[in-house]
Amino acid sequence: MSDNDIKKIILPYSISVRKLADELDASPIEVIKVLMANGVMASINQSVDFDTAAVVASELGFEPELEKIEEETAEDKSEVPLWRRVIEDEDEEDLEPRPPVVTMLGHVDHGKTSLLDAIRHSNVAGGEEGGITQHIGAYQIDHNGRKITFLDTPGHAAFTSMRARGAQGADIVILVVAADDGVMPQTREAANHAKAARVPIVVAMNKMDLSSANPDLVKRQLSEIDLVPDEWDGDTMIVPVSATKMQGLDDLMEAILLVADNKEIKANPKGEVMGTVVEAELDRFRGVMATLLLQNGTIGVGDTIIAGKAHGRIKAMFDYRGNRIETAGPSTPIAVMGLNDVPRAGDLFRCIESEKEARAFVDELENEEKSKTVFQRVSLEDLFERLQAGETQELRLIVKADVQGSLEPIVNSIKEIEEKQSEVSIEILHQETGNITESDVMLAAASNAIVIGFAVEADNPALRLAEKEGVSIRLYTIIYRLIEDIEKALKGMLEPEFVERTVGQAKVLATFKVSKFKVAAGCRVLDGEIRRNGKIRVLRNSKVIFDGEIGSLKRGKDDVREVREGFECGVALKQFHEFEEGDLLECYVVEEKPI
């Protein structure tokens, strides 16, 4: 074979053998022959690292290489939280490093908190397990002479409500994976969370003391979801560690210290002063007790803070172990005692020069919100607006199925209309089998995402946390159609779905003639409210004999807007007129689909 018969062929980290043999336009059965003959027994939807790949590549007559992955070269300002647009405002010459903040994701009862435990207790001093006097949700330990701050307040859950209320306060997160267990939906999950807020990731390969423990699975299982080991070459440090036996952990700490290198994490003492709430409680005893992590500038014990819509003048400060401080300066997390009020989690705090100006910035922060809640949320029913006028060239989903057989040929097709135009950015966020959670709805919210489900339900808290987020949920039983909307928003031809809501009914106890209605009907409301604005269906007998508008809505003489449940009204509709008492009233109302 000559040079110029040899194509040369771009392949990924990890590809799986279906694919493999699309890239190489050959049969599986052709790659699998070509694998078995290189002592590699791999099944078709199995995925080989680069070198097996690239084996096969050479003897079909390709010249593989490695493909390049392009690091992101801008940010999307809004993406980057407030703090760390503080940061980056501060002259270069005033920044200094500062200690990385790290928290934990990963799958359930893969050893998170077992972990966190373990790295506390190995570092306090003396080996005193009553060294830690008070837990507030957050710590520092000394590895070498350099410190590191952990979020002990592990779960995706709470680490994406941070990112939605514009903190996002880790540096690194630690992907706790069970090397007995292997990647799981929640591994899924937690790293999709991570790459969304594009925080870099090291996986803590927990229970390697096990006899079960099989880390070369969840190595190739982890560079499936795009988390290749360094050792194959990529770029994700895997960690093997046990929290049972304290194994690994210097280890643990050396890969969050080279990240953060990497990383140049950097804040100014001298600063303004801004940080984060890790949690709050109302205490019986000492008022609210908030733990805050201060992320630039310093804080001192005198100093008025603005924390969400909370505020107050420090009173008194304590460090992770309890102790009494007067100052802390940036990475730190401290308990503060003062706030008027108990601040959420995620809320970002900041100084500010008096209680007069804290209430006027809080004024102000609520008409903010506002205004943002409406402008940030997207749907696809305005995407098209919003492409048109610049306010975004990127469409972010959330795709759930009911089955795998459902999901991939939904996200290869949405892929093909990326594809398709070169206009706007398709990103998936996260894919997965099941209904829509809570935790679906709060990476959407965090990342400014729609929630696509095919074949699957939404739970209540999932539909109640969208409401409550002004997130977009749309359901669909048809592939193709699922697939015509989202071509039709891009082309901007997308109709809103409009769908009726009933907001109460009415039961007639009475009639009596009205001159400009002839008819009136006197009703008891029995449930929600009766609504002037709204629509009336007249039941007799479980059957609807009439479907129109209210002409007149009166509580005794006057005119109302509405009559809510458990209070009499006189109903009078425009164009119906025979009511009979024991009639049905039901109102509802005719809106936008939310979802």
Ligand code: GDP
Second form
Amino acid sequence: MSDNDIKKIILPYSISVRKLADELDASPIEVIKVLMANGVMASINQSVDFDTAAVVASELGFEPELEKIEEETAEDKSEVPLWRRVIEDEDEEDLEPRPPVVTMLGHVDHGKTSLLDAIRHSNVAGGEEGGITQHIGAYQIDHNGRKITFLDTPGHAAFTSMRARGAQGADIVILVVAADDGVMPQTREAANHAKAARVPIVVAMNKMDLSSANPDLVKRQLSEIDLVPDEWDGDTMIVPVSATKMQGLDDLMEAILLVADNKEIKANPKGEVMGTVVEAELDRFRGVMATLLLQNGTIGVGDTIIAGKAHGRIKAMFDYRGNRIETAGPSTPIAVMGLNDVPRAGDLFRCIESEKEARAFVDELENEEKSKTVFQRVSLEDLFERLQAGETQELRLIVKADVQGSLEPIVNSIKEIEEKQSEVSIEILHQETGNITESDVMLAAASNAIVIGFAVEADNPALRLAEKEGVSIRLYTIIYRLIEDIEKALKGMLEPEFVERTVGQAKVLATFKVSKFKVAAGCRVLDGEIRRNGKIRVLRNSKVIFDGEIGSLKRGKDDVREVREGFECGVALKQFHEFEEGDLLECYVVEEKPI
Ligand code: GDP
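Okay, that is the form predicted alone; can I get the form predicted in complex with the named molecule now?
Next comes the full complex, and the chain you just saw is listed first.
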């Protein structure tokens, strides 16, 4: 065979025999034969790792290459909103800084509305305040010459259904916590939403003017939900404020801008027009009025847009003060007139050449939506297939139970299941006692999780939403059944015999505190790689002094799935914090033993 015949092929970390055969244009039987000839017995649905797949690929005349994993987005592209992907696809040199978009989340009555009002009033340039005649659901402020866009989420119930998506439209979440009341259920929920959408959180500790304020207690509660204050060596900024006394607002703006600078919030003003619908209504006199947040590109009067399933030519455009404007750039909230229908909050919008094109797009969207609700969401039934297909490596759960006494053993058993295998990480996004509510389903929909209930019911709004969003809810009354089902869902890939395989080694160069009790190791990978889902043995003077799980693996500030030879990384282990310079970390995975 000449060199020209060798075809390059990119393969993932792990691939099922069936898929490998597809990729190699071979029959599964051919692939299985090559595997057997190399001492590997695998059935058609079993997965093989890259090294094994690479041997097969080479024998069949391919030049295999390991798929590059884009660090942050690799886990699940579908979670990254489309507008973010549009910006990511722009040429780096066309990108310009844009104002950060901020949304406020928090428990009811903790002061979101008061804080939004206070910020708006204190920051509008002198004398113009009277000019704000309408709430359009978003506004922009100026802080020392820099702009910040706030999504001014109204308090009405209809909007809560957008909360889940709201976090996805924003660059930063301000989590409002009343200093006299502390972390409450909706605080936790909001934090979960922000984390699921991978949006950074700044905490505004409100009502500091009250004598009953207890900031230390609140900070401790925040630490318990993984929002460790920076003053305690964590990485969450907690800013004390009082909305009613207008105190601390400048500090809050500074904190937002600091986070924004770290995140490099950018867009291409000349790029593809893309944004999110903030809210929309039918006005008796003006027709459909929609508030849009433009995230990329520049939009102008006369452009034809499509927003969700509505479309039309923009007849007039207004800024948040109600002033008529002709064009607007990235991160600008605008109110537009001219759509033929009322889009939904959270819908995306984009520019389109003609109405005809718009209608074709709407049809396409409708079709896609239909197929999406049927196929897209995970369920325990299809989990195994997804794992096999390499579509997911994570099972996300929301667990509700009648009492604490049953919640704990369930959560512990689920954790045990996770520990018994290394292929799938099981993440419990939220655990709580009580019936399954709409907000549980919302969180599940936003993060593609399954809701599991033990001795509880799902209320009607929750059931309706679950049906609409295609979220799977499973109810149990016997604990072992619940556990058995999860185990079954993971089965097939899990054979009773396992072997350990070392995948890489790293040397500890330095140690650093990440919180009061936790210490991480700054390392260089000497050979192979360190994998987030692998396990670590810590060796000192050639003796194993610890063997256990990785708590986090970072490159710089980013969580990553693996770090390869020659690179530096930060490793924190779940139950070991006594690293010393010079320690050797051996990363290994536990694998199914070939029969
Ligand atoms: P939301 O439900 O989170 O939007 O909360 P609101 O903004 O409606 O505030 C709830 C209640 O807390 C109202 O009675 C506010 O007047 C009060 N409140 C809000 N911020 C402060 C504050 O900084 N100090 C005090 N003392 N009360 C506040």
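Between two forms, the rigid core is the largest collection of C-alphas that superpose within 1.5 Å. As the structure is a prediction and not an experimental result, all values here were calculated from the model. Positions refer to the first chain, counted from 1.
Relative to the superposed rigid core, Val514 undergoes a CA displacement of at least 2 Å between the two forms. When two forms of a protein are overlaid on their rigid core, residues whose CA moves 2 Å or more are considered shifted, and Arg524 is one of them between the two forms.
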